[in-house]
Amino acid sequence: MTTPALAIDNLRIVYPREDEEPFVAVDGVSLSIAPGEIHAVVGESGAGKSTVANAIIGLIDKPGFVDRGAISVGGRPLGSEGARLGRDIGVIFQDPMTSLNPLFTIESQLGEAMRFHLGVTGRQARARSLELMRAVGIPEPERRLSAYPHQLSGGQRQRVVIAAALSCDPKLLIADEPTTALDVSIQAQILKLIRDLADQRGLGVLLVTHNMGVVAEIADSVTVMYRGAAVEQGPVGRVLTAPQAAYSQQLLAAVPRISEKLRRFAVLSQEDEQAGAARRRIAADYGAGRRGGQAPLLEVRDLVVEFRSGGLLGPPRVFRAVDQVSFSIAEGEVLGLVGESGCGKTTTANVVAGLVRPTAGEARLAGALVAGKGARRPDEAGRILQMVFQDPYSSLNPRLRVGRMIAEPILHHAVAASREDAAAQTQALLEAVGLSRESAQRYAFAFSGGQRQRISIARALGPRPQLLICDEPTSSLDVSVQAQILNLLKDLKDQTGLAMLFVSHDLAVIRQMCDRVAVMQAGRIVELADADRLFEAPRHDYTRNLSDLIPRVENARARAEGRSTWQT
């Protein structure tokens, strides 16, 4: 019999809590996954699925502790004398920008565990290093070891995380929402670079992730965990395409698909009635400022952005980020903007948000010339338009507590009359993004992700924008509060007027919520037309190519039946 690559059996993981019975965050798991197979593990935020991960690599917070159960990877117990996290346990992480070291050059912290573990000496930790390198495909190998961080693109970055996970040639390999942050592009050639990993090498992997597209394109096995537990396993074809467990069958619903576009996406039987009726609230309170059907309300036209760098021994370099740029959005019109990483399109959207110069061309919000030549910003362009930030870690204050965050820009903008009505509609956003009331007395730093997330979105919608502009604002979601939020903005849009620009590389994303879609590439728009034709029938062979790239769940049937999917 096959030794598992990890074998979990009856795992409880238990928080105590003052004056409160203890909270179980895991309860009675296990799971078996063996060499070359890849095991996902999926559910909401706080199912307890980076609970199980953290176990296996010894990272669980105190007071947290495991209460039973056993854990082995490649037949061996953790332990100091056992399995070891770096020798038998490799872990990709998230965001790899914070999983490698800013000071360091690739050479070192590649080379750091293998001289640790290994005891190898300089030269063979280079050599080995080079040979990584080359297994995870990253171009001109020996350049790059002397580079840092910042110098490689994302999708390299997280090639050198996987680089190091495999430096001591590990059993197991836990991926942590390995491609949340990357495009389609760089997500199809990480998601094949892992499946590749594990065929060729007999690695078994922990995927941990929410994008169910993802799962039914690579995993051949999975767990579905709610409130700690497992309530369904198998494989991978037929829990997607016939699942059990009532949870399962309504977290698939969640999930946007890109055949086909819907008024409303599905939400989870267990949603709180309490944010369903705060999202109500808001929707019904937020009309003020609506300008009554005028178009446009944002225009672009020719607009350019250029970077300049170098220029102190040579002539100064020029990138060209954006290239004639024109688009505009009506009031209550939702246009998505998409394209692979670099193509401009997070460039456009500060160009708008003010938070860069145009080279050329201009922008004008209501009517106002808010980026270009002679531009002014008014005061109340700040509450005509507000910005949903990619990063939720850097987008919000750790010194203020949530309530006063999401507060501050109501009270200035005097859309609340009081500092007690501003507060109560700082409660009634929370409560509609799936939080607490308690959360306004709580910092950043206390918040998972997907919830700093939550509270982003919340504060951009306190001034009641007519405009909001999304840089990838579900990425760090989970499918089922994903659905909420974007039933949320869906409610806004269609009572209030609400418009969007909706910059994401999740296609399906967009093909939900989106009337128009501009599709961006090298600094310029390749085509923009209606979502449903551009889905259906795509004219530019970049579209074309971005849409094969998709994960889909669908692809789930054909992988059950033995027909291959993989776009490569």
Given for the second form:
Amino acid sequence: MTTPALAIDNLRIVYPREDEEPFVAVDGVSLSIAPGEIHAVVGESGAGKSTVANAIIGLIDKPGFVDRGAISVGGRPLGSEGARLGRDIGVIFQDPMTSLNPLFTIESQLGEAMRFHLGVTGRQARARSLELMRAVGIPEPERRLSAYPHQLSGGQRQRVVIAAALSCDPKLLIADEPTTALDVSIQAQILKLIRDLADQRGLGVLLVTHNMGVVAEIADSVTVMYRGAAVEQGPVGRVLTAPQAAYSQQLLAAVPRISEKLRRFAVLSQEDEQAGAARRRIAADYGAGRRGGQAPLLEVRDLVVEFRSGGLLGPPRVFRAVDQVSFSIAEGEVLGLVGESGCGKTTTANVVAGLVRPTAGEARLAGALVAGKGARRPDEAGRILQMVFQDPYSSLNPRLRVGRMIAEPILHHAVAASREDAAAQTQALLEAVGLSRESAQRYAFAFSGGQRQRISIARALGPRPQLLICDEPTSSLDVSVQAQILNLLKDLKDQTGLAMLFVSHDLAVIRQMCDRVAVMQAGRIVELADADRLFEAPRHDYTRNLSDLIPRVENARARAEGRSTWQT
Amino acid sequence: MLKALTSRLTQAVLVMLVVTACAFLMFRYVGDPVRVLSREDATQEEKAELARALGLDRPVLVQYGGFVARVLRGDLGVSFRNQRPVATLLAERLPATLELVFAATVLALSLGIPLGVLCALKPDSVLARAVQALSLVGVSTPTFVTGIVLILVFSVGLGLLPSFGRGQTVDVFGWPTGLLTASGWRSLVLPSVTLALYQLTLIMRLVRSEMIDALSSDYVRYARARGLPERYINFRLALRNALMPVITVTGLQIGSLIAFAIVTETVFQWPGMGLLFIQAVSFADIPVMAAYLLFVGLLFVAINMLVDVIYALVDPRLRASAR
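Could you drop in the structure for the form predicted in complex with its partner chain? We only have the form predicted on its own so far.
Below is the whole assembly, all chains and molecules, this chain first.
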């Protein structure tokens, strides 16, 4: 039997707490990775998956410590005499934009680990760096060596990070969410690179991720973690297609699929009666405010947004972020806006929301001109259009109580008759998004990311909008919370005729949520079609390409049957 | 780079034009030059004659043009108080101030940076705690109090160091320096310590917070994850990032020290620009005040440009965008 690249035996990691029982972040986890094997650790935030990875690289946040258990890499225990970080273990982090030091050249950052761990000279390090850069597929490596990180794209930076991790020929690569911060096309390339490196170099890979699609596409085996414990382990094909543990089953059921549209997402926990009642009440209240009529609720025509840069001297550089974009949204309709980062989808949403002024073109909301030449946003437009932002950590005012935050727009738009009425509506909204009434008395910091996003949705729904702009509303959330929030939005759409402009790069979520989808590339809409048609028979090359590159959890079955699914 | 530099230069020229305009207005309208320059019993005709001779009857813009031309030639007018060219006065006083500020800055940087790093790396050590507490005192004590206390202890009490003046000076290529004589050095100690104290605490606190930021950054975490030695991470990788803002702050601090060393120079009777300015204010010596304004404006514009250039040389991100 070959020596495993990584063996973890009965690991337990504890965070001592003041005046309380210590918090056990990881309890009794064992796993083993053979050379050339990619082992994924999956689970929701707080499950302890990153803590396991941090334990291997010795970077557990204080005051946590390894209470029990053994870790060995390539048959040797961790430590200065045994397996060493950087030499025997390579690490790649989530965000390539911040992993590299901006003030040092690529050559310096690639070579430093080799100089310290292998004692090579500058010239040898340079030769090996070039070799590594070719291995990870960076074009023109000679020129790139003397470049600084900011001169490389995100994908290239992640390749450099991988090259640096491999510089001392480690036996184990730890990849903590290596592609979460990347666009789908880059993600596909990086995943393929990791797969190839594992195969060619016999590298064991510990892949920490929350993306089941990624697991299905490249991992060989998987550990499902829940509350610090490994609830299920096994080959990917088996665990993802026929999970045994109850938690794994629920987790997989909550993952949005791209291949077929479901009416609702399966949720992990049973929804309570109170939330359902609150939702029905909100829907009933809404009824009076419905507009009716044939004209589209939102109409965007020939929208152009240009950003200028450059100073007093020389011609300004013009960047056209949005280029001749037109679309409309009918009442009760959900339009998806998809594309890679920088394609102009968020800018388009911001124009509609009145946050960015268009260079040309116009947007009409319920007949009123809300963006474009001579636009004046009537207060009513401010009420019927609400927005849910991507980042729940920065979109809530840290100095206001949650109740005040939600009641403010309700009172401003005079949706409530009195303060008492507003307070009652606030409570109903909180219950509808699955939070307790008492939440109104607390501040935003007391809530987790998923809870904050629900608060932000409750706040947006307060003034009874007819159009909700959702900019990546669930991209920072765990799948189970994502499922609950998407279900809530679906319910509101069905029960109240709420229309949505749904901006996302996650095609699976788009598939589940949207009636029609507009695909954007470099500022233009390249394809706009009914969601079913678009996903089943994409016409434009770019759409086809985008949908091919999405890692699909459905592919686990094919992998189980020994077929390769990866197409780059 | 060249393009960025020309654009910065254009901005600098614009700023200087505004500053000269202010100086001109002050010169022209604060106090009446005719009344200051003419005899007390001068007749209306004599006054008009003088105004014509001074060119005060011409349009304001023409007068301003003439003022700018004179300034460019280095003619800053004549001091009302001692009837000597202002440019000469400034040139006499500048070396003293520059030496004082130079000594203070070297002191502040050479102590401030290591102490800041220490406080960031070992926040719980006794030394770091003491430094932190003392730095609070350093920031909040006014300069004149520090100066007077130092004089009381080291000059009056212990009689170790002189309490005023800059000691003996030696002329080096027309630059009177106090750095070549023992008495010059001895005289420099107390004023430079006084002047450095605030700057030192400022730099120390800045380095500390920047260093803490750098140490908690992803790239330092990534460097740790590659098993690089701690010393290399702290002093080569993190420190370099932490020192970037120190360049800006030091530059601006040098500017304000040269311009506003007034209090220190007054306390120690240091024959520098600040003392010159204070005397000019008390005698309403408008030409000196206007020239001082011009000088301070030029100083800040020049230092800002210098800081930008240094930044562009040290930070690769700016180097690229400046290209």
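Numbering follows the first chain given and starts at 1. This structure is a prediction, so every number in the text was calculated from the model and none was measured.
- Among the candidates Asp421, Tyr226, Asp541, Leu396, the residue located at the hinge where one rigid part turns against the other between the two forms is Asp541.
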